[in-house]
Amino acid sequence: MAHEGQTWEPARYAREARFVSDLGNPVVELLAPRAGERILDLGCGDGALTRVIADAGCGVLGVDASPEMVAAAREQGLEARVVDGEDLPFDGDFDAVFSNAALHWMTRPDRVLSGVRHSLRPGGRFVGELGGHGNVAAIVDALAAALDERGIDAAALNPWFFPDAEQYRLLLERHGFEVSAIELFSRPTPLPGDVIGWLETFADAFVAALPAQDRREFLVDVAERCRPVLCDDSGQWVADYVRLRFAAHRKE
């Protein structure tokens, strides 16, 4: 999902972040899509999981704030539109709303959840997974330390909303949802390359605060700060992911 200061390049995303959709299949299983349902994929990215839902026989619309990602989803033959997740325009159009690895880019959750509720028919399902409390904490700490040395406040740049389970349960309930399952869990995630590839894919909001000529040195600095915690003796990098997975439904 797009965020101010964050740009998405579908080719880089496919190379550096395919694990995001590969690890999203349990969320699709929790959704349990049924043929004939109309489903909204909120923050669809390049459409990898939108395709899985469509192949289950559902009428699925993917929405994302990134025009580049929407174009990539459309290239797969999927129905996809550029829509701001904090300003959903739908009214009772869907049997379910699905979201994987996108909600943490939307930092005004009350706006998101209000829109999701209005998008659903009474009794409709809302199933998703997002970064949870403590997600990529070692990377965030390294970014903050490296920026602090350069006189920049990382907290003011942070583009992410990583709630804990109780916080998100209360948000859902406030917006008229009944929560049937919610779980915060650690999921250490092997990266296809080094952490610099991850930073180049996901951390634009921090990197863009620096002059272009200083960014490579900054990325190397952040990677070296992360290395003792996230890189093993064989050179495998593992990001310290923490996920929040939930299932809820709109009350009548």
Contents of the next structure:
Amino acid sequence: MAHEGQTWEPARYAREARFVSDLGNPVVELLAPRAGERILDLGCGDGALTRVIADAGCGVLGVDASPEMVAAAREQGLEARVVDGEDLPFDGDFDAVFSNAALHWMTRPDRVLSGVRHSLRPGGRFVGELGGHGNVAAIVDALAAALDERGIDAAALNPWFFPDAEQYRLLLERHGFEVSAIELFSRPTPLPGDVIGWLETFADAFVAALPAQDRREFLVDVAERCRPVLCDDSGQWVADYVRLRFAAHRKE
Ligand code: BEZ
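In place of the form predicted on its own, output the structure of the form predicted in complex with benzoic acid (BEZ).
Let's see the whole complex now, leading with the same chain.
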């Protein structure tokens, strides 16, 4: 998890976004960690899934660009380091690289995939899930419309990379991976609060374009634009998540 312009507060993240790791367990199952393996958790956040992998008997290193999140992972007794996912420093050290809900924050995928390949031993696995094409489209559209009304181009601020399956397969293959599975699917995701909580947790890159005194009114405006699509009659907000889940291995 990382992005310039995005700040991460572990307490807010735990309150507003615990579902991210809760819903990541199927990705750990796809990884199928085996006791004794050395695994890199790329974009480990506060380490909730790093812990699951460690509990499977693996030696797992969590890396994240956010010092706050790395500190939260270390507080759990996990091995974690502040590392830029677009500049991974490893050389054949890992049996597998795992990543949940982090790769979409890394907008230079060639740099990421080159680093992942170098981190793996030959034959090593790369298993992950990220936001895919169309992810949170209603939220992105609402942000764009509300910013446009204020004379700001949202496209220039967008910090996310949401590829489709074919695009990501080609990227993986170009970096020397063989892809055994890749799937794009909708996963409507109930939020623990309202969409303003989601925006406050994840959308700094857009919100920071406005003067501080205008931000609250902007968030309310974006939420009202989202409401007809994302909030049901009972008041439950459901974000329009689309996931891209894959399993691949380094060919040689
Ligand atoms: C996601 O997990 O898909 C996501 C989370 C925050 C911002 C954008 C996407």
